[in-house]
Structures are given as structure tokens and as C-alpha cells.
Amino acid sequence: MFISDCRREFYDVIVSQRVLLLVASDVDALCACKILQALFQCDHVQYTLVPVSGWQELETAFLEHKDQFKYFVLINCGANVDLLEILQPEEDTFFFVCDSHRPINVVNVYNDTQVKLLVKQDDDLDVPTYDDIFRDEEDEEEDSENESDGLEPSEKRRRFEEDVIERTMKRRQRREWEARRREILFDYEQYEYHGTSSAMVMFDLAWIMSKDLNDMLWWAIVGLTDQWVQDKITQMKYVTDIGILQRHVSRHNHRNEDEENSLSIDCMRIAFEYDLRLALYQHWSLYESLCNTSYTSASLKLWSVQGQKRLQEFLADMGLPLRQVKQKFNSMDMSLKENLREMIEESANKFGMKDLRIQTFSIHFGFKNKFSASDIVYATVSLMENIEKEGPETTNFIKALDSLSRGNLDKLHQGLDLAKKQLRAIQQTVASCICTNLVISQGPFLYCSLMEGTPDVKLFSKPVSLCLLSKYLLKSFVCSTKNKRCKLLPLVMAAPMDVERGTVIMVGIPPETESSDKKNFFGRAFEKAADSTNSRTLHNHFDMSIIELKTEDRSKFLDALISLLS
């Protein structure tokens, strides 16, 4: 059931209860969790936080805690499946689901008692109507025998014939209704996509309750930027949501310039700006950032000798000396940095990079530390998917969550260092895949598989890193191929998951086109291909388009996928 008043139907209900928070492993979920934790702290709400990275962990966490808790808050998980069927809860258990995954399962939408959905109502949800999906079981077997006991034989026969015709009509109507229901559900559930960021939904709640702080606003910005960095939403949706947040930023960070305290506002200041679409450039060298940002790398084709020449020409066109470009951004000459954005943008237009400037926000902590929202996203993802083992599984989640607080700048800087390694690894893998022609056209989609023993292959056994790699690879492939048909194809990417268990992780990415609506059909296609071939697959991720598969079942699974999508 959709909640129309978040404060009354959600927050006021749980504020006096013990609550279990189940939080998915993505940056938007972490940001939504931080906002909710801050609200809970204001009102002294007792809660327990459990990170969940997939359906199995969600079920385990529920089973472990269902006796102590009656109120469960699920962040970025649970909306796109029938929760009650999966978890089989008692009738006095309530679930509040704040999830950006779409489409939302229809049983969750029409359950009025136990499942409450915290969803922005202006998202185009297109949920089928109740009568199209659910039908009250009517007792079709009407006992007409008793009525006809005292009738003449001819009258009896006529009544019997009418009864048979009526039953036949009812059965036919039911078959037609079921066929229409299957069709409606197929159309509704065919594509997977994302709605408004969960962090923005939680910030709205804080704002309605007049408890919104600058920190919460920053987390909402990071949640939205995570959706943009990971290509989960359209450019139109991103710009619209940026506009909404910009009004809040003006409200929270407004100071007259002539006031003495114009610089030090509580040592934290958020600013809207048109920034360069270059990853981590303020914490790296400009040269490294240009080489390791997917947009510039793909546009200049940096994996080729010709591409490297174009990069030198690009830098020469801006009039930037190599010595300046290759040193840390902070150490560059002030005279160069002042007009840097304009210089880069002017030259980028000549080299066909017309979208190098994007609308975003930056944050200043005091006078020294400045970060853009995408810097925080890259750092948090890297901390969360760090492959160096340091204690239990949840350590990375807690570190990533902590790095979002302004008191933990050391963890944030550690995340930025890991993010640079991750971006380098992605770019090198993209270059080797394209140079060795590992991307193959399979007919209805492109396919690429990383072999065991490839450098950094362990990093790509993690879902977010593999998705980033797949998106960067598809972007680069579209720029490098001369085949017009291949430019319009989606990509399926596989990487070794667990060598001992003999599994691979596979992800499907929609086509890289200007007008792309970011809707992904691979979730349903993977399910059907696995069912038709009895492949041993594990659909454990909250994103349906990511699956785990036994290595020896891979070829029959791909054959089924090809015939299904042809």
C-alpha cells in the first residue's frame, strides 16, 4: 500500500517502537540510512541496523530478528518482489519499504495491512488496476438441484441446459480474464528501472517534519548523484531532481556576502555549480582524470595510439603545459586553475565532447576540504566493495557508512585512494577488452567474458564494480566500432565470481543510446533463459539484471538467451 502521509503513517507509527533497519549495499541506500539514523537520534528511537547484500541475507536477517521486532524498515530492497510470500511473516509484523527499484510488485501495492511503501507519488508507476490483477473467488458451483425438485421433467431439462450454458460462459470469461491478466502483468514487469532516489524520499520526510539539516541535504544530493554515476536514471530525471535539491541548498546555505561570517557557516557549505565531468580531478592530476574518466576516454579512444595523440592535441589546444597537467591538481598554478573550466570546455567542444559540463553540487568543510558529490560516490563505492579482507563481511559496509559523516575525513580520503585504483583498473580492463576484441556480437546482444587470471578480475566479482565496468565498456565499444547495428545493442558481461564453487557473475546492460530510457529487460530474460535450460542460477541480487551462474551451464544459458531475444 502506498503511503500518502509519510509523517503520520510511517514516522509517527515507528517513533515509539523498536525498529529493525535492513539496508541494501548501495550508496543511495547508505545515504537514506544516514538521514533516517539522524532522525532517530533526534527522537531517541531504538533501532538495530543490519546490512543486506541480497535476498538470502534479507531472509536470514528477518528470521533471526522476527521474534524481537514487529516493525521492519527496508531501504532499497523489497519493493520488486512479493515480500509476504518470501518472508512468510506473522500477521502482526509490519514492513515499511523505501526502495527505488521499479516496477513495484503488485501484491505489495494492494496489501493494505502489512506492507507500506514510501514512494514518491509523482513517479510514473503505471501500476495495473486491482480488478485487472485480482479476482474474488466466486462460488461458481451453484446448487440449482434443490430448486428443480418439484418441476416437470421437460422444465428440469431446460433448466439444466441453461445451467450448463451459464457455467461454460463463466469458464470462458475466466480464461479470457486470466489471459488478459498475464498480458498486463508481462507488460508491467517486463522492464526493470529506477525511480526517485531513496535518500531524497527520506530527506522529504525530514523536511516535512522541519528537522532537515545541511548534513541530511548533502546525503540526499549524494544519493541522487549515485543514481547518475551508475547510469540508473535518465538525464531528464537527474536535472529535474537537481532542481528540487537546488531550492533546498539555497534555503540552507544562504548568507549575505558582506557579512563577516560569509565563509564559515558552521564549517560546512554546499554550493550548486556547473562542474567538469571528470572523475576525482580535484584529488588527482588532471591528466590521470582525463585518462580514467569513461566519457573522455571513450570520446578520445585512449586505448589506441591515435587516441593518445588526440589527448596530446587536446591538451595543446588548451595551452596547458604537460608538467602542470601531470602534477596534483592542488599544486597547479593558480593562474591556470582560475579559468580551467572555461578552457577545457572550449577545447572539448572542438574535440566532439559537448557534454563535459554537468550540473552538480560541491561541499566545503571549513576552508580546506572541498569535495564534489561524485567524489563521495566513487569513494563510498570503493570502500563498500574493497576486496582487501579486514575482518567480518559487514566491516566494509560500516566503513562506507562512516565515510559519509564529516567527522571521518580520514576514511573518506582512504576511499578516494581506493576509488583511483578502481577507476584505473576499469579503464585498463576496458582497453584490453577492446584491443583484444573480447566484445563479441551474439546477434541480439553483445557479449564479453573476463577470464580467470585477468588483472584486477577479483574486483569485478563485486556487483557495482562489474556494472560500472560494463557501462564504461559499452560506451567505449560504441565509440570504437564502425558497425552501426552493434552501436544499438545491449551488453551481457560475465566475470569469475568464486573459482572454488565454479560460479560466474553476469550482468545485463541496456543499449547506449542518446534517447535511452534506462529500462533494462535482462532481469526477466535471465529468469526465462535459466528456467528453460534448467541452468543452476542464483537470482540473489536486488537488481534482477545481475545473476550468479555455474560456469559449466554458461554456454546453454547463453544459447537460450540468444534464442529468447532473437
The other form holds:
Amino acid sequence: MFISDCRREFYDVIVSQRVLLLVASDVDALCACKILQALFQCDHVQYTLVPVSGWQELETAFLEHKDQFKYFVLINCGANVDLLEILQPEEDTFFFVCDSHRPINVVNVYNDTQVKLLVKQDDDLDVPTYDDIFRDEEDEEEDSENESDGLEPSEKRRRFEEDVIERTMKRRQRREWEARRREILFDYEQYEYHGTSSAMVMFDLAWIMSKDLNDMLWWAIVGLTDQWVQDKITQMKYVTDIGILQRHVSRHNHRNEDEENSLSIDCMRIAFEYDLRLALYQHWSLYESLCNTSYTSASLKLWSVQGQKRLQEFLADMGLPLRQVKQKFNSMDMSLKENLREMIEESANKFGMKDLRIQTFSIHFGFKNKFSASDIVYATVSLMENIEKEGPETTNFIKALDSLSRGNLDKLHQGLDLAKKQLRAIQQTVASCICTNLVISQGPFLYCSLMEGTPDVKLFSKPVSLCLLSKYLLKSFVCSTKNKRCKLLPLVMAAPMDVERGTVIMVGIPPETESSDKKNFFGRAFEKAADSTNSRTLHNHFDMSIIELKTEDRSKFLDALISLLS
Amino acid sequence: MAGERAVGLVRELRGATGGNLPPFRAEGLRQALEEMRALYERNQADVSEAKSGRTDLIFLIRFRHCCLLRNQRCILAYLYDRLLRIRALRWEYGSVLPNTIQFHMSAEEVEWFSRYKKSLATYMRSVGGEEGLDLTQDIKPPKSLYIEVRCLRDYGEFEIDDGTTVLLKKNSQHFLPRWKCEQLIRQGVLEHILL
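What I would like now is the form predicted together with its partner chain, since the data block earlier showed the form predicted on its own; can you produce it?
Expanding to the full complex; the earlier chain stays at the top.
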């Protein structure tokens, strides 16, 4: 059931209860969780927070805690499957689901008592109407009971014939209805996509209650930027949501604009900016950032010798000395930095990079702390998927959660370093995949598989890193290939996950076109292909288009996928 | 060499930092006392000789006496410091000590601990009106009633005042009443998250 009044139906209900927060491991979920935690602290709501990274963990966490809690808040997980079926909760258990995964499972939508969905109503959800998919079972039974005795035999027979006709009619109607229901559900569930970020939904809640702080606003921004960095939402949606947040930003940060009304330098300020689309450039050197940003490296085709030449030309065109470009951005000459953005943009236009400028936000506090929203996203993602230290995955979650608070600058800087490593690894892998022609057209889709033993392959056993890699790879591939048909194909990518258990992780991503609506049909396709071949797969991830698969089953699974999609 | 053993006891205690309580060295203590007795007896013998005119022995006697005093000081320091540590344990762990720590205490120390416990309890009952006042709570002035804590290791179920239980599992995070967490934080099960 959708909640229309977040405050009355959600917050006022749980404010006097003990709540269990189940939070998925993605940056948007972390941000939403941060906002909710801050609200809970204001109101002394006792809660327990348990990180979950997949369906299995969600189930175990639920089983462990179901005796102690009645109210469960699920962040970025749980909307796209029938929750009551997989968790089998007691009648008096309530779920509040704040999830950006779409489509939302219809049972969740039409359950009036136990499942409450915190979803922004203006997203176009296109949920099928109740009558199309549910039908009360009782009206089938009633006719068998009103057999009335004591009538004339002829009367009885006529009655009986009428009954038979009526019943067959009903049965036919029912079959038609079922066929229609299947069709409607198929249309509805075919594509997987993402709705408004959970962090924004939570921020809206805080705002409605007049408890919104600048910090919460920042988390909402990071949540939205995460969706954009991961390419989960369309450019249109991003710009619209940025517009919404910008209104809040100017409401919160109007001070400091004139002399009289100034704030201390240590206070946090958020600013709306047209910034460069270069990853981490303020904490790196401009050169490294240009090389390791997917947009610039794909447009300049940096994996080839010509591409490297083009990069040199690009730098020369801007008139930036190599020595300056290769040193830390912070230490670059002030005179160069002053109108750097304009210079880069002007030259970028000549080199066919028209979208180098994006709308984003940045945060300042103190004299030397300035971060752009995407910096934080990259840092948090790489902290969350850090592979350096063995240990339970939840430790990474906790670290990533900590890095989002301003008090933990050292963790954030550690994250930034990891993010640089990650981006470099992605870029190198993309280059080697393209140079060695690892991306193969399978007909209905492109396929690329990373071998065991490739450098950094361990990094890509994690879902978010692998998704980032696939998106960068597809972008680069589209720029490099001359085959026009291939430009419109989606990509399936596989990487070894666990060598001992012999499993691979496989993701499918939608085609990379300008007008792409970011809708992904691989979730259902994977499911069907696995069913038809009896492959041993595991749909553990909250995104249906990420699966684990036994290595031996890979080829038959792919064959089934090809025949299914062509 | 005279005085080595007693100093060894003190040195060991000094090495155990962070308020840890090392095992009670009954044997070391006995040896130090033994040494003191030997010194004393030899002094006794020499004193009687010195009385009979051997004045050259006086320096030796003085030296031995200094050794005796030093040993005494070391042993007292050892025992007193251990008592201070045991007293601190009462505030840290509450009235029941974990077995590992009790194992490190001598019988006299256990006795002293229970007497200290009793007098502290009597005092706490006498102040703060009818129910008394638990002085071991809120050693630092609290800023809020509830605090955010993170679980550092699997602890199992933990019951709080209102009868509900919380499952403390590694890396889960909780927002709990401060007065219930304080002890677990001191024991290192929970970590207070400060932002």
C-alpha cells in the first residue's frame, strides 16, 4: 500500500516504537539511513540498524530479529518482490519499505495492512489496477452451494443445463482474464528501473516535519548523485531532481551572501555549481582525472595511440603546461585555475565533448575542505566494496556509513584514495578489453567475460564495481566500434566471483544510447534462461539483473539467453 | 642481590598498563619477605657484636637496614597499587568480577574487595533518597538519554529496562538508553559512536 502522508502514516506510527532498520549496501541507501538516523536521534526512537547485502541476509536478519521487533523499515530493498511470501511474517508485523527499485511488486502495492510503501507518488509507476490482477475467489464457489432440492425433475434438469452453460461461460471468462492478467503483469514486470532516490524521499519526510538540516540535505544530494554516477536514472530525471534539491539548497544556504549576515568559515555550506564532469579532479591531478573519467576517456579513445595523441592536443589547445596538469590539482597555479572551467569547456566543445559540464553541488567547510557530491559517491562506493581487508562485509558497510559524517574526514580521505585505485583499475580493464577485442556480439546482446587472473579481477567480483566497469566498457565500446548495429545493443558482463565455489557474477546493462530510458530487461531474462536450462543460479542481489552463476553452467545459460532474446 | 625481588614485583605491576591486574605473585612476595628476614637476622647478630666493640660493623648494619626499608617500601607499594586497581575494577565491571580477574587475586584481596563492595553499596543506599543512588552510572556527565552504539563483537541477547530484548550482533548499530549501555561500553562489547 502506498503511503500518501509520510508523516502521519509512517513517522507518527513508529515514533513511539522500537524499529529495526534493514539497509541495503548502496550509497543511496546509506544516505537515506543517515537522514532517518538523525531524525530518530531527535525524537529518541530506539532503533537497531542491520546492514543487508542481499536477499539471503535480509531473510536471516529478519528471522533473527522478528521476535524483538514489530516494525521494520527496509531501505532500498524489498519493494520488487512479494515480501510477505519470502519472509512469512506474523500478522502483527509491519514493513515500511523505502526503495528505489522498480517495478514494485503488485502484492506489496495492494497489501493494505502489513506492507507500506514510502514512494514518491509523482513517479510514473503504472501499477496495474487491482481488478486486472486480483479477483476474489468466493464468487466461483457460491454457485455450487445453492443447489435447491424439492423442485420438479424437469425444472431440475433445466436448472442443471443452465448451470452448466453458466459455468462454462464463467470458466472461459476466467481463462481469458488469466491470460490478460499474465500479459499485464509481463508488461509491468518486464523492465527493471529505478525511481526517486530513497535519500530524497527521506529528506522530504524531514522537510515536511520541519526537521531538515543542512547535513540531511547534503545526504539527499549524495543519494541522488549516486543514482546519476551509477547511471540508474535518466538525464531528465536527474535534472528535475537537482532542481528540487536546489530550491532546498538556496533555502538553507542563503546566509553568507552579504557582509552583515556572515557565517563562520567552519560552518558547512552547500553550493549549486556547474562543474566539470571529471571524476575526483579536485583531489587528483587534472591529467589523471581526464584519463580515468569514463566520459573523457571514451570520447578521446584513450586506449589507442591516437587517443593519447588527441589528449595531448586537447591539453595543448587549452594552453595548459604539462607540468601543471600532472601535478596535484590543489597545487596548480592560481592563475590557471581561475578560469579553468571555461577553458576546458571551450576546448572540449572542439573535441566533441559537449556534455562536459554538469549541474551538481559541492560542500565547503573549514579552509581546505571542499568536496563535490560525486567525490563523496566514489569514495563511499569504494569503501563499501573495499577488498583489501578480509572480514565480514558489514565492516565495510560501517566504514562507508561513517565516511558520510563530516566528523570522519580521515575515513573519507581513505575512501578517496581507494576510489582513485578503483577508477584506475576500471580504466585499465576497459582498455585491455577493447584492445584485445574481448567484447563479442552475441546477436541480441554484447558479451564480455573477465578471465581469472586478469589484474584487479578481484575488485570486479563486487556488484557495484562490476556495474561501473560494464557501463564504462559499453560507453567506450560504443565509441570505438564502427558497427552501427552494435551501438544499440545491451551488454552482459561476467567476472569470476568465488574461485573455490566456482561461481561467476553476471550483470546485464541496458544499451548506451542518448535517449536511453535506463530500463533493464535482463532481470526477467536471466530468470527465464536459468529456469529453462536448470542452471544453478542465485538471485541474491536486490537488483534482479545481477546474478551469481556456477561456472560450468555458464555456456548453456548464455545459449538459452541468446535464443530467448533473439 | 638484595632488593632485587621486591623491585621485580613493582616492575611487573608497572609493566601491566591500562589498569590491568596481573596475577598475584605469592611466591615472589614470600621470597622478598624471606630475604628481609635473613637480612634482619644477620643484622641482629652483627648488632650484638658491634655492642661488644666492633664499630666497623656499623656501616654494614646501616646498609642492611636501608635494604630492609627499601624492600618494605616496595612490597607496600605493590600491595597498595593492586588494591587501587581492584577498587577501579569495582567501578568498571560492577559488583561481580569476571572469573579471569578473580583468578588473579589473592584470598586477602578477594576479602578486601567484598568489603569494599559492601561499604560502597551501603553508602550508595544512604544517599539520594529512598532508592539510593547508583554512583557508578554516568561517570561523565551525559548529554542525552539515548546514545548511538555499535556492536564490536557477537554478544547475544541483551535485555533492557522495559523488558524488550535486543540482539547484539557484530557490526549492528543500536540507539539505546545510555544507562544500559555504559557497562557494555566499558567492557568493550559496544562502541559509542561520536559524531
